[in-house]
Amino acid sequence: MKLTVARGELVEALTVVSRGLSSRSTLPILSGILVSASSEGAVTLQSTDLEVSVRRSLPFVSVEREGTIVVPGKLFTDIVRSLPEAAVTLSLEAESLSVSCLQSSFAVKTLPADDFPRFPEVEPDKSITLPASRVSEIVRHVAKAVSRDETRPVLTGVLLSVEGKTVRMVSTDSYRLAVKELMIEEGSLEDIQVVVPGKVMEEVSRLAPQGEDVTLGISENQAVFAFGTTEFVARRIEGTFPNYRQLIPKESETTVDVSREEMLAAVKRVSLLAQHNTPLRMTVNSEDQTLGLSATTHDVGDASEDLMSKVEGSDVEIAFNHSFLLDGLLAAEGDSVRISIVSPLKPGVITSSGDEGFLYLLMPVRLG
């Protein structure tokens, strides 16, 4: 195999494909990137961890000799990133890949291509195409609430549902719940209900170029995301996603409307004294129309701050995990947020003045 490619294009492709690399030491082949070159000038890069597979095609490549090899993914990526901006030549010499660019040259031991898993070819039963900007927008609102706990696999996914012109994503880690809805103007879409890995949704939203479209295809066991010359294939997450609608309170005893920027800044300041999992306490006073924030950490100190707000309903005192509260405020949009409270032991709900399709539910921390 021998080919020449622009360093910038190769770096961009490796940045995408490296997202599928596995760190499992028991299967060294999964830490490699499969490089395939055909005589027609088609070059593809592939990676997989057996759960997620990534493939990227490279255009405008000069191929002198076709071939297929597997190179250590992280090392190869680091080498190419370190090269100057010029043409990079890759050539297979015996069992080593020669990487040369201007005066720089490297020789990297390769792995047997026959051991590399076959890329899953998916024939979707249903599909949906959205602008990359809309995908990024909706994922940004729900990403923080995706669980990292592998013992409950279904919570590490995002529930994606499409009904008519409504696209909805939902995530929860059992401590908070995020819901984001978008209305799509371009005709009706196929109805879809699927749980896809949260980390894949985040990668796709981060890597898909703004201005391009992202197509999601669903088969019985897999989901495939395609944009440009890139494909992500992931296993669908089995199991029943929690009935999130039952968790959202239908009514509230108290609502607080407050400036989002002021609330964000105050939570950040008061949280400095909410150490060692100390909760952040919220005190709502309807007579004074204030929202008080406070935190006390034993043997460290305490902090408090009052915010002018619009309060409707009863006085209430409730406490939240300060980090989770901050995530909800960051995910919201608009000038102000509304915090709806039923009681100190029931979830609080954050909604946004600038986004009717967003909701963030947060479980309270029991006050001592």
The other form holds:
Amino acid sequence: MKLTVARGELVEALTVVSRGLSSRSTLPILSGILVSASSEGAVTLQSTDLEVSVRRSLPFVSVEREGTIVVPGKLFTDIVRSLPEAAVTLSLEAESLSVSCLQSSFAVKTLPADDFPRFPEVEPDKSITLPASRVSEIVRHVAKAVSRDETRPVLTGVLLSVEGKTVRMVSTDSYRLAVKELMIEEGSLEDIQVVVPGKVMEEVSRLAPQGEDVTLGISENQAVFAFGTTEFVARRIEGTFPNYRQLIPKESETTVDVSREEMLAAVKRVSLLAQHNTPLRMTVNSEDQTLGLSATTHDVGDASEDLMSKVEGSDVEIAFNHSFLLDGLLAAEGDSVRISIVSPLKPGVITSSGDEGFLYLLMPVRLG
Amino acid sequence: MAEHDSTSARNWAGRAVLHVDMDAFFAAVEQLDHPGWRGRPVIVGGDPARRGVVSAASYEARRFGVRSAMPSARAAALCPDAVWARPRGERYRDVSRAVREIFRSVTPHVQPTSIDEAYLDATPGAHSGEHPLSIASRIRDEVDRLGVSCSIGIATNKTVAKIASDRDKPHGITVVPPGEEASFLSPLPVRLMPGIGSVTASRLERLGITTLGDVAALDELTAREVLGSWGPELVDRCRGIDLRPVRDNPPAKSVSNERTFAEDAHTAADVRSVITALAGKVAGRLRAKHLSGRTVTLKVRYGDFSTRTVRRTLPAPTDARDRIVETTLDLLDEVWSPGVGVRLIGVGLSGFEERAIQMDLLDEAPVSDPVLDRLAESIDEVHRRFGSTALRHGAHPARDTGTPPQSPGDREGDERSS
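Form predicted alone done, so how does the form predicted in complex with the partner chain look?
Below is the entire complex, every chain and molecule, led by the chain shown above.
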């Protein structure tokens, strides 16, 4: 195999494909990136951790000799990234890949290409195309609430659904739940409902260039995201996603409207004294029209702050995990947020008038 | 102001809120500790050569235009002869605690809002029949005796009291009698109202609203337009209406129970059963207060009146009797061997954290032991209704049967933060 490619092109492709590298050391081949070059000038890079597979083709490559090799992914990426902006020549010499660029040259031992898993070819039953900007807009709202706890696999996924022109994503780690939906110009013919790994959703939203489209295809077991010359194939997560509609309180006893920016700053300040998982306490006072935030860490100190707000309904005191609260406020857009509370032991809901279709539900911390 | 001391409290209608504001507090403490600095400009703050800022300036320094939060370099230029002191937070906190002690000796309703400010509820009849002004004079005198000074505002609510405390500084007492709140506030510039910052103030001034009286005259709609959703509330405050209570809840710092034996105990069975009983009481009181503590303390007074106190900190806070018993018995082995006479045993818990359990959206079952929780709560309930002898653990000694819920030798203690 021998080919020449611009360093910038290669770095960009490796950045994407590196996301699919496995961190498990039990299967060394999964730490490699498969590079294949055909005589027609088609060059693709692939990686997989068996859950997620990534493939990217490089358009402007001059291929002198075809071939397929596997190189240690992290090392190869680091090498290419360190090179100056010039043409990079890759060629297989004996068991090593030679990488040369201007005066620099490297020889890196390759891994056996025959051991590399085949790329899952997906025949989608359903598909929908969304602008990348919309995808990242939705994902930004729900990413934080995705669970990292592998013991409840379904919660490590994002529920993605398309109903007509409405696209919605829901995530929950069972302590909070985030929903974001928005309307798209062109809907899908058939409704789609699929749970895809949260980290894939995040990678796609980060890597798909704004201005391009992302096509999602669904087969029985797989979901494939395609944008530009990149494909992400992820195994669909099995299991039933919680019925989020049932979890959202229908009514509230108290609503508090408060400036999002002021509340964010206040929560950050007061949280400095909410160490070791001590909760942040919210005291809603309808007479004063204030939202009081306070935290006490034993042997360290306490902090409190009153925020001017618009309170409707009855006084209430409720406590939340401060970082969960912060995540919700950060995810919301718009100048002011509304916090709706039913009771100190029922979930609180954050919405924003400047952020239609977003809802963040947060379970309280029970005191005493 | 002595002539006011005789004023009858009956002349005060409604609430009486005192706002006590220490005068140039940090600088005053420095002058107290350094007699040579009295009468001289003293600036507490960071090094002028290192971009420090002024934390506090004595009144002598303020005459030169030095203000807190000003860059130290600028302060040094304004007042080249000033004495500079580095802030000593621990010392200021000590003095602040002493000042709060004075407040608490006057009324239990004290709400400190910072190291050098507090609200006090001195409503006649609530705690004493004393006129608020006489209470304020007494506080000022006692603060003087500490070697520092304060100014006090007296009014029927917090907002007016706070603004009043700033009217006659240093060492002044400003009284706004009931009914005169609005007329007191009316001529004052808008920026004196807490909650109106400089940005809002200049916006208001551009609209021709320069005094608190101007704000008070706004109708609800205009208030909302100009000041946002909390406009109406702010307008109320400018009218002298503010119903916020003075909040006071000094949290308990430790909960303990002790028992003195009528005759010195010598056997492991006797000592252990008393520990078990005391631990149960402590645990019940913790649950009643929604507290759990991390530090278990055992106090043993021997027959010769010598006393040992040992403590152990647990990895996680607890309010469970069994956990407390187990830890206390471990501690007992460190300080006592059977045969040695014991006069008094005390079991205590400190290091409180409020029990906090993150609730789960999907099963709503919090991560704790519901069976043990329910058991403990049921036992508390039985004790509450039928007395502490109605239901007891098997380890209780038989000779305790029939003792009243509170044995004569029992004492319970609640140490509170000051």
